[in-house]
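In the form predicted on its own, a lone chain appears below as structure tokens.
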Amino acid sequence: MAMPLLYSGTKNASSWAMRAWLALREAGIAFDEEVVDIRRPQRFANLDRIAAFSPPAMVPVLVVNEAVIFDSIAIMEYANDVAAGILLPDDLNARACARSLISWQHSGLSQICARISFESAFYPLKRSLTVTERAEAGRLFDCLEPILQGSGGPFLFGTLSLADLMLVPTVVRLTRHDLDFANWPRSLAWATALLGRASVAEWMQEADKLPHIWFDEYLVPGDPIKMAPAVLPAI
């Protein structure tokens, strides 16, 4: 039987591939990886090649024997199934809540901090979050605080779940822009635990070595860039 093959993406740009990759790693599934360069202009030819076997013509894609599993959620659910369900809560209501968070992120997380792209998390110089962006981030952590209080942590539902992994790229881009967690101490502890996972650290170490991918819409007129801290504050 052939090893599953994950078509991943440029590690400082492909947040969706990161989610699938993390789920496979945390499920203990051995897989080969082919990194698809999704930077412009080569992304178009590279994704045309993916379109030959995957209808969305996007990454991530997981090929398991003759099965082609596309879309990050499908790959994450596959990883959970292979791992006998360990990446979703046992409790029915908690599992539904986890899937609600997964779906919220997958549908765009209400465009929270839309100009703070995943790519921008790797810039050596970062601008400050705007007042509006800080308020938008607050909507997410106002939601997560009572969930963490109810579970007792360290993760959203006690043990690590797909909901945690789904939110890792969002955690990366907000924490690396020095979001003040004073109002969300449980979320800070959760974010610290997530970023401390060996799987997350491995992805980030590789991503940090890559050339930066710049987007003009990142800047806000009149708001200077600054050197952002490299790590989360101590808790």
Ligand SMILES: N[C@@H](CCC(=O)N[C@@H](CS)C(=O)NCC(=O)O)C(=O)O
Contents of the next structure:
Amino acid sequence: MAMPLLYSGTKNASSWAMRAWLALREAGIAFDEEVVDIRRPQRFANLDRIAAFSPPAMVPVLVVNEAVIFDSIAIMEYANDVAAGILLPDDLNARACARSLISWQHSGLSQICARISFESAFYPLKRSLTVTERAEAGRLFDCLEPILQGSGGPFLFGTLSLADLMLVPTVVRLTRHDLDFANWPRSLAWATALLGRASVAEWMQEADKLPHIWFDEYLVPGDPIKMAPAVLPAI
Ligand SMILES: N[C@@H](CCC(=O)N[C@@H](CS)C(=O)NCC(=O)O)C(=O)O
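Output the form predicted together with the ligand next; the form predicted on its own has already been displayed.
Every chain and every other molecule in the complex is listed next, the one we just looked at coming first.
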């Protein structure tokens, strides 16, 4: 079998590629990686090249022999299948719950990620989260606290699963802004465990070295910019 090839994305921009990459790593699958530069303006020509073999013309795409597996969830599920299912909980209800969280994230996570672009997690100066963003983050962590209480952690369903990996970029976005985790101690411990995972740390170290990609829409008119704390409170 040829080595699987992951068409990934610029590491401080492509949260979807990060999810697929993490799942392959955590499944123990060896793969080659081609980083597709998705910064403008070269993004358009580069994605045209992807369109030649992958209908959505997006990254991530995993090519395994003749199979072209596009979309982050399909790649993550493939990784889990290759790893004999270790990245989803055995229990039927827990597996359904994991898939609910995965789907919630994939369908936009109540718009949390729309304004807090992944790129912004890497800015040296950051704006404060808005009231709406804080409320939506609260909705997520109110949901995760009882799940973590039930499993006992350190991950959502005890051992690491696709649900944890799917939520990593959201954890990155929120922990690198000024979210106060006081009401969600289990989520804070979970976020800390996720960010400490070797695979996550490796991606983040590479992403942190890249030049920043600025989006004008990131700023909220009238809101002060302040230095980002970018350090999780101790647990
Ligand atoms: N639903 C897709 C979304 C992938 C996606 O939006 N990828 C971005 C880069 S992170 C992209 O390639 N965008 C190209 C475009 O919007 O034309 C997935 O989960 O893989």
